[in-house]
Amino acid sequence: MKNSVLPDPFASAREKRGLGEMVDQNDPVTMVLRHKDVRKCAHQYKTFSSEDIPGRIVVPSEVNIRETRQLPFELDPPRHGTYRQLLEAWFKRPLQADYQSILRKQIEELIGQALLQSQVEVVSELALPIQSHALTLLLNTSHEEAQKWISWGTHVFRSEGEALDGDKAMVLYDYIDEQIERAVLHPGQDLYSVLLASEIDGRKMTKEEVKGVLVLTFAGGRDTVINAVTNAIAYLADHPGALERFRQEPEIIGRAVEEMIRYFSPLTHMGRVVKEDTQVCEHAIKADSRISLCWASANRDPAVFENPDEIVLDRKINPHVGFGFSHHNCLGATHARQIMKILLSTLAEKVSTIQILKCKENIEMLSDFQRKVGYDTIQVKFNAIK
C-alpha cells in the first residue's frame, strides 16, 4: 500500500445506516455520514447547535480543559455572524498580493533548506515551521514569535495518544494572555491590538471574547494545516508524475488543492449539540446529546463524488466540506488554502522527486472506526531539480 492512502473507515456505515458511533470521555457521539446529512445538519442551527458548555462541540470534547468560548467558532447565528462579520476582512487579507510574496519568501525558504538536508523530518521540520511561520503572518506579529511556537511540538493540547492535556494547553493560553496585556499597553497593528480597539454591539471586546478568537486562531488550523502538508508530500512522494504535470500545468495547482483537502480531510469531524428530540437518517436524535459532523465521510460519499478514493488533481466538481459548510465554514480557509498553493507550487519548481525513508502514521481511534488522518513522522528526502 502506498504511503498516502488514507482508507475509507466510514464506508461501510455511511451505505448501511448513515451513521456511526463513538464515545467520547463518556459523551456517546452519533456520527452523520453522508454528505447530504451532513449539509443538512450544518445548516440546521436550532437543532444542532455550536453553543454549549465551552469545549463540547470539539471532538474529543475539551470541557476539562478550557473555559474560554472560542469565538465565532461556538457561537450560533446571529451572534456568530456579528463576530464573524468584524473578523471577515482580516481573514481575507492571504487574498492579498503583498501577503502570498512574504508567504512564498518564507515558504521557499524552508524547503530551500530541506533540499540542504540528506533526510527531513516532515512533522517537525518542515510542516510544523510553515505552519507557525506563516501564522506571525496572518496575525501579523513578529516573526520571531515562530521559534517560539514551534518550541511548544505538535501536541498544544494533547499528550500522546487521545488524552487531553490541561497543562499543555495552558502554555497556550498563558501566551495569550501575556499577548493581550502586551497589546493593551502597546498597542500595534497585530491581531491582539486590532481586536481590543473593535467593538460588539456598540462596546469594545473584552479581553476574554479577545483570547476566544486567538484561542481559535491558535488551535484551529494547528493540527489541520500540519496533515495537510504532510500528507501533500506523501502522495507527492508516491506520485512523482503530479510534480512534474505542477510544471506543465500550473493553473491546475488550486483544484489539486481541493482535491487534497477532500481526500484526506485534515479534520475529521465537528460536533454540535442536540437542542430537541429529532432524527437523523430516520433515527432517533435525543436532545442534550451530541452529534458529530463527519467531513472526512462526507468527502468520500460516491453518491457525490466519482470515484472518490482517488486523487483527481483536476477535478473540476468538488462540493467538498473539508473547510467545514454553512454558517461554520472555516474562517482560516482562504489562508490554508494559500499555503498549500504556493507549497506545491514551489515544490513543483524545486523539487524533482521525494524519498520516504521512514514513516509512522497517525491513527485517529474512534470507537469502532479507525483513520489515518496524517503523520506521527514521516523522514524524507527531496531531490532537487538539476
Second form
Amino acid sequence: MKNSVLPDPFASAREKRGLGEMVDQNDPVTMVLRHKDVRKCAHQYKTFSSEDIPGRIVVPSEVNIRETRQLPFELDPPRHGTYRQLLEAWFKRPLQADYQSILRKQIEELIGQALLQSQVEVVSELALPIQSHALTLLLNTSHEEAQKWISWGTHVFRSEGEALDGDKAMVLYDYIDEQIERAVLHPGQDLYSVLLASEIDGRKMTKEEVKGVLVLTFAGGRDTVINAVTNAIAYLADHPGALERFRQEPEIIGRAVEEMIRYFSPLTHMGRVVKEDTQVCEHAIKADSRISLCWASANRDPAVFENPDEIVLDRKINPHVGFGFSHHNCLGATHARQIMKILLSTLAEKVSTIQILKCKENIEMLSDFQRKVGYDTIQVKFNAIK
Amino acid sequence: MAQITFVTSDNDSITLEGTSGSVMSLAVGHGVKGIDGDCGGVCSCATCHVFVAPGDLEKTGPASEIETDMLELDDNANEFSRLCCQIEISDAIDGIVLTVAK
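Next, give the form predicted in complex with the partner chain, keeping in mind that what was shown is the form predicted alone.
Expanding to the full complex; the earlier chain stays at the top.
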C-alpha cells in the first residue's frame, strides 16, 4: 500500500448501520456516518445543537480544559448568524489579489528553503511554518508572530500521549488575552482590534467574545491545515504524474484542492448536543446525548461518490463535506483553499519529484474505529525541476 | 453568446455577456455581489445560489438531483432555485434573469 493512502475505516459500519459509537470521557458519542444523514443533521440545528457547555460539541470533549465559548462556532441560529455575518467579510479577504500574492511569496520561500535541504520533516519544518505564516495574514498581525506559534508545536490542544493537554491550551489562552490587552492599548488593523471596535446588538464586543473568535481561529485552523498540507505532499510523492498534470492543466488545481479536502477530510468529525429525543438512521437518540457528524465517513459514501477511495484530481461534481455543511460550515475555508491552491501550484512550478524517506502515521483512536488523519512525522526529499 | 442579468440583494441589476463556462464563473469574474463560488463549481458549497425568473425556467432547465439534495437543506430555497455553477453558458440561456439569493 502506498504511504499516502488514507484508508476508510467507516465503510462497513456506514453500510450496515449508518452509525458508530465512541467512548469519550463518560460522554459517549453516536457517530453519524452516511452523507445524507450527516448533511441533514448538520442542518437541523434545533434538534442537534452547537450551543451547550463550551467544549462539549468538540470530540474529544474540551469541557474540562476551557470555559471560553468559541464564536460563532458554539452558538445556534439566529444568534450564530449575528456573529457570523460580522466576521464573513474579514474571512473572505483571502479572495483579494494582494492577500494571495503575499501568501504566494510566503509559500514560495518555504518551498525554496525545503528544496535546499537534503531532507525535510514535512510536519514541523514545512506544514507548520506554512500554516503559521499564513495565519499572520488571516489575522493581519505582525509577521514575526509566526515564529512564536511555530515554537508551540503542531498541536495547540493535543500533545503526544495525551488526548487533551490543559497546559498547552493555557499557553494559547494566555497569549490571546495578552494580544487583546495590547490591542485595547494600541489598536491597529489586526483582527483583535477590528473585533474590539465592532458592535453586536448595538453594543461593543466584549473581550471574552473577541477571545472566543480568536480561540476558534487558532484551534480550528491548526492541525486541519497541517494535515491537509502534509497529506498533499505525501500524495504528490506517491503520484509524481499529478505535479506534471498541474503544470500541463493548471486549471484543474481548484478541483484538485476540493478533491484532496474530500479524501483527506482533515477534520474527522464534529459533535452536536441532542436537544430532544429523536431518531437518526432509525435508531433512537436520547435528549442530552451527543452525536457527531462524521465528515470523513460522509466523504467516502459510495452512494454519492464514484470511486470514493480514489483521488480523482479533476472530479467534476464533488459535494463533499470536508469543510462541514450548513450554518456552521468552515469560516476559514476561503483561507484554507488559497493555501492549498498556492501550495499545489508552487510545487508544480518548482518540484519535479518528492521521495518519502521515512514516516510515522498519525492514527486517531475513535473506539470502534481507528483513522489515519495524517502523519506525526514524515521525512521527504524534494527534487527541484532542473 | 448569452446575455445574463443578475439582480443582487441591494437591487442592483448587472447584465453580463458570456460564451462558455458556468454562470457562476462569469459572475465571480465580474464580482457579482452574493455569488462567491467558493468551491470553484464542484457543487459542494452552495455559495452560488440564484432564483431563476419564472419565465426563464424553461431555458435553464430544472436543478439536477445533486443540486436539489443540497438546496432542500437551504432554508431560502424554492422551486426557482438553482446553484448557478451547474448552469452552463450557451445561446440557449440568452436573456435570462437571475436573482442572487444571498
